[in-house]
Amino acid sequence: MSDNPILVIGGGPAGLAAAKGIADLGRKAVLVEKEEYLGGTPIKEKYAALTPDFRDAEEAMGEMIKAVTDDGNVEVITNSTVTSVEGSAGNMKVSVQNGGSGKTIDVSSVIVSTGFDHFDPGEETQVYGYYEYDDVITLTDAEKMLKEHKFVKPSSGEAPESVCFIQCVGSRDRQIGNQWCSKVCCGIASKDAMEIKQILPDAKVFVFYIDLRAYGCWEDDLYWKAQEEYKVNYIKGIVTEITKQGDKLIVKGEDTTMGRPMEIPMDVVVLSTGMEPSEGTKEMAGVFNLPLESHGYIGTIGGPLNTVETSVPGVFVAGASTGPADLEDSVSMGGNAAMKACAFAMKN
């Protein structure tokens, strides 16, 4: 049995859950985070509220962070990256770099929880005008405003009368190679739409979607609630171009339900950008020689019956490093990875 600590790479929801799980099982954990802070994307992107329960994101993540930093079984190393590994299962020497300095840590097993990157809408095409028009924003841009309990036209600071969300930007698109649904975008857009209506009850809010994918209880908690309680309008259609006319954005496309073209003026357009494998995920796949699955995420073994174990003995994964994941997925996978990593350390 190895007494060496278990290394957790990435301090987002999955990594925090993994580190705390390891500590609760009586093992030592070392949590390495490349940023100067913990909390991952919800903190980095200044999320307003969590989906689907609308809980304040900073408060919720703060509780997870405190549970880890207050635990004597967890050593937290920020502003640092893992650069190399030597040795084999049960006895690995991992190099951690912090700027110009570094150190080597002996670890028994590893959990990679390096999250995801948001798709850059400028990569695909300029039909959405993200870099051209100030009032074309992304979900993360919207979250930053909603965190401040306001929602305005970035170009003027005025309250918009009409807002629309465009779904599947950078997801489900074979032309650019992103052949996956990012899973959370429909639910987050519905949540944001409701928050906008809370701030601006007279604003007209639309969601343009290809297929609405509010899975599980999100169907009732978000999709139907947005329609019935907040009068958010859902339009099944494809947006092909956004132009500007005066101070209005013109959303052009096809209403696929009615089978006719549409051209609708909007004050603000919100692009629901999807998930992509993070740079950190790609880097750790290289460091630990982890095979990637066909979409560029870290591959696991055992299919749906083993979602956190990789083909490299002693290396486990959690959260969106394995593919699109919501917070519930990420936290659950973090706990699962912690259990398996501890079990591995006991056997090796």
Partner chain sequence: MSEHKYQDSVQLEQVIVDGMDISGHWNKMFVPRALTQFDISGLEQLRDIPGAESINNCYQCAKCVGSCPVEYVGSYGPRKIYRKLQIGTNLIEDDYLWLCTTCKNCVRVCPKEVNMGEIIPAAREKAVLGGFIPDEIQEMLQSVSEYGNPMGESARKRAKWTKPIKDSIKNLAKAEEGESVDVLWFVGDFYAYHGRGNDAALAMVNVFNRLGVDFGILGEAEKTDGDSQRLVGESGLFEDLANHNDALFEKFPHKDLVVNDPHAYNAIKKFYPGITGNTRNVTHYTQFLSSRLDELKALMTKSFDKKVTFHDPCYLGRHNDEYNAPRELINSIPGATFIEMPRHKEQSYCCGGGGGGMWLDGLVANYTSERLSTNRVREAVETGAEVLLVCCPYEVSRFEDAVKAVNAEGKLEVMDIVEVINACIPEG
Contents of the next structure:
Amino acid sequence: MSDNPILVIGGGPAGLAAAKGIADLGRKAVLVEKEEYLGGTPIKEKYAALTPDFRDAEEAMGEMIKAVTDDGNVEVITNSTVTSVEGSAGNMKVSVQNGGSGKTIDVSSVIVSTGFDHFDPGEETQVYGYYEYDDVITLTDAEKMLKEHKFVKPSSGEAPESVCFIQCVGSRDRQIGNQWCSKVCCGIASKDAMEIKQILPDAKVFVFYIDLRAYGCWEDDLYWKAQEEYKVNYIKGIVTEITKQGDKLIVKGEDTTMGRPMEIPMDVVVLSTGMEPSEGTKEMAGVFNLPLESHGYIGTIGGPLNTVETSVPGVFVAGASTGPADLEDSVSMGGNAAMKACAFAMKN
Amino acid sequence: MSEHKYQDSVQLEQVIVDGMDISGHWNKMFVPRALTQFDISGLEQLRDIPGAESINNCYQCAKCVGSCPVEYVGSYGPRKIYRKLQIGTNLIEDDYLWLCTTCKNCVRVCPKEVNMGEIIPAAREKAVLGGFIPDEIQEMLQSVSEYGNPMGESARKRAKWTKPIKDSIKNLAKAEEGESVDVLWFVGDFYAYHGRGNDAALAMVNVFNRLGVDFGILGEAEKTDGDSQRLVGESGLFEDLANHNDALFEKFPHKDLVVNDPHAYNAIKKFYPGITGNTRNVTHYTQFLSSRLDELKALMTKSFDKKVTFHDPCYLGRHNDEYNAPRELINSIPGATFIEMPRHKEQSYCCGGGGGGMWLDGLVANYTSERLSTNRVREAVETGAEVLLVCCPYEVSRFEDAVKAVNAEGKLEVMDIVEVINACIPEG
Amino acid sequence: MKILVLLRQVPDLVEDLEVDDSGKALDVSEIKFKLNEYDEHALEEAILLKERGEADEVVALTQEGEGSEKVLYTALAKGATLAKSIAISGEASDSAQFAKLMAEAAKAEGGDMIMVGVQSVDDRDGQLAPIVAASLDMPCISAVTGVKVSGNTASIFKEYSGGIMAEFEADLPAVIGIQAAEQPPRYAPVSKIKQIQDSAEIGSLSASSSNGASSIEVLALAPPPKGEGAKMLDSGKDLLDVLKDLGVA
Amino acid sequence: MANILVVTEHIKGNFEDISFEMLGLARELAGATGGTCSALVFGAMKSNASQLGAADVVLAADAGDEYNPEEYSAIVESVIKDKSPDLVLIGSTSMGVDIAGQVGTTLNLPIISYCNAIEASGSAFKCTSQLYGGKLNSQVQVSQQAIVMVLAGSADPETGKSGGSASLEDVSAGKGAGKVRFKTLIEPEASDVDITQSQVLVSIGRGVGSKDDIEAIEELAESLNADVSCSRPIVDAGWMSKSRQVGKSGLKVKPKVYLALGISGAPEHIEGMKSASTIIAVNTDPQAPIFDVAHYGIVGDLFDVTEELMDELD
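What would you give as the form predicted together with the partner chain, now that the form predicted on its own is on the page?
Starting with the chain above, the whole complex follows.
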């Protein structure tokens, strides 16, 4: 039974949950994080509030981070990445690089929780004019503004009269190569829509969707609430293209329910950009030569019945590095991975 | 097109039952609901045709309909076709099959890659073999199979336009095998037979000569490139045309094969090789001229002080990703100010002539409020441009027709880019 | 019920027609030949009858020569059940003699109805339908735009000018000169013709020309005297005189 | 001393114009050769024999009142055998085409079709026939008994109405085997005319300013007993139905006279009407391409010309 620490790579919700879980089981954990700060995407992308409970992202993540940094069992190494590994199950020697200097650590097992990157709509395949028109923004841009409790037209700084969200940008798209549904954008878009209506009650907010995917309790916590209480307009039909006329953006497409062509002037267009395997996820897959599943995420071996074990003994995975995942998924997988990693360490 | 069966359930204005007036929306229950059966045989038939399988991928997101040029002036688009297929339409026997101009704007935006650029020709091939061919298209195909051009003009008159410049052009029609030229120029039907096309052709000859290009034309021996015939489903005729023209390319060795018609460019570049086994160094004339831009700039000393705008032809742009060559030429026209239309490059609006559309105006008129070319010319006029520049021979006649339709005569001229380039080169 | 359709190749008017050195006949070397438009309508009407079940066989016949195979394979691709080319020995000096040769071949083939185009651009010496009919002692009705067959009689719709039609009933066999089929002639896709070329066979018939040269003397063949472009008139009154000359006003 | 026989044509008790035109020609030929001209009439038309003023003798044959290809051919055959005329004039028409071919073959007489001019030259006759869609004329000479098919519009019908003694003579003639029976005449539906069959067309283009101006044109067409057709812009504007559109995306017409009012003559339109025998164009633009294909032209406003025509006609 090796009492080497368990390595957790990536300090987002999944990584924090895993590290805390390991510590609570009385074992040592080493949490390596690329950024200077912990908290992962919610902090990096400056989310305003978490989905679905609207808690202030910084405050909620702050508590989770504090629980880990205060726990003696967890050694946090920020600004660092894992660059190589030798040995095998039970006693792996990983080298952790921090800019110039680096060190090697003997670990008993590893949890990869390196998360996702938001899809960049500027790639040449997506032509909603994200880099051409200032008023075309992404979900993360919106979150940044909402974090400061304001929502303005980037081109003029004034409050917009009309805002619309376009769903499935960079997801469910064979041409772009991301065929999966990113699971969270419908929920996040509905939340953001409500937050915008809180700040700008008179603004007209639209959501253009193919099929609005608000799973489980998100259905009425987010979708119904947005539509019924905050009067967000949901229109079935994805926008085709955006052109600029004067200071307005013209959103063109088809209102499929009414079977009518649709050309609506908008002040701000928010692209609900989905998830893609993050750079970190790709790197770690390389370092630990973890086979990827067909969409490019890290493959697990048990299908739905074992979500955290990879085919490399002693290497576990959690959160969005295995596929689109919301906060509940990430934190739950974090805990599961912690348990399995500890069990593995005890047996080897 | 059959409206769906359950839509005709009757809602009675006024209903009295046992003395009680139950008029109102609930009396719909008064009439037993019609049993509806989704007849998707049309969809099943279409997706089984080789080349048309991708119609089955559509998940009805409707991105395509917003991009469809026919939708702008009517009600059309892949999603709507898919919907009609679901409720009983058989596309093979329906006018809807013939409204698509194969402009591939929908293919550009479709997340499921439903490829109308392949579905429509494949479906039309089955329609043609089954005998479901619009009269206008039958007439065009008859002309092409009889005379080698869709106008029904005599093949012998294909080089008549060269009469005024007999000595400054090499006509290889009767030349010996092996006679070579640097540039083999595939003139095309509209340049050869249509009045306004002749103007552009003569301009092209002058530009070639002033650039000192050693070029030759196929003259009477040339036949239509066949792309439009392929797109209306006459693949057999297309094969004959491909073999005929390619034999001529083989007969006269050349470095560059220059075409002025994006449809010819598309056919020779992408589809001839599959049939003839040979690939040719084919370039569109805007690509050829922009590769000689410095020499051209030196020649173009007369200024052309006009506001111009440009229409990207679907078969040069979306089908073959060439957006820059025409713009390089336009930007080098001395004195011209270039204003882009809102719908330009990948998002360019279609002139309605592609995919057989040139010969389907009669049929399409029954389904649209105005012609696509009229809608496009309206947009050109709104830019305040004085000249609408084109580089596809189909468009000169279509847009000049449309200028009349929007009463913009005298306000907007339509010119082929080569005509403007030629106008900037002084005599001598 | 077996229908024979006689198909002729005639000079294509799209080409410029030139007269040969004798000044009395066409310079054949320059012309392009194509299927006579009216014969195409006759073939279409015959195929329509077959599709309506009023005829079981449609046999396409044409004179053997350059382009005859393409004509026959196209006819088969459109729906003809059989195709035969007629080898003519000797020269048919005018359209009357040609008609008698075609009658001879038709007689050899046998059939309940013979359908031909009402006229062609070069049948100066008499039209095919009536001459074939008289040669085979059959009734003839020309300028027909509709045929319905029941048993061994046919109702035939003949068109006069101004759109008035006459309905006749004729005992078969009969010869019908078609002016227009009930729908525009269908197009035979090249791919279908290619399929037919591999599978179908073309039969053959023969006919030999008997009586010698025609009894009229051809003096000249020349373009009509042509004015230069539009003759410009000054007023409505001049226009009225022109209309009067044309028998319109 | 030529004896010319004219086979007249009629519908519903009225002689067709071609009958008078042929009679005029026959009268002229008879006059030139010091011969006679006779006209064969069928059945009830005997009572209208006096209208054929130019005929020396009107031969009346007992026959059904309406044209029957088999019966009338048999009659013509036996009259020719009986009267052995030097020349037989038959219309190059829907009726004439049946008779000429059959009778010429049974009596082994040469047939000359599509003639628009006949001259006597000594004992022979010189005929000009229009072939190849009017592109070439064939001049032939015949010096034996022959059948000549005369194109409608080759002569002035008035010339056939006077100048002869018009005596009447009954002829007996065989009526054929009765294999063909006349059933009924069918009138075209009044609502819409098939312009591809019209003989005279008044066609309007963009030069017509608005929908209600079309009425004046319809009146003109009425008085010329012509049908109205149009170019594409008129249909696109919704002023006339698609069935009236001439041109590439419309219909192809082959009228005797095509009066083009305010039509510029785009290639796509020319394609639909180039086979009209006589084209008259009225357009304000002297350079309009229509003038290159027209036989007659007026540069001016189509409404002025129409008014002038209407005043002259009343």
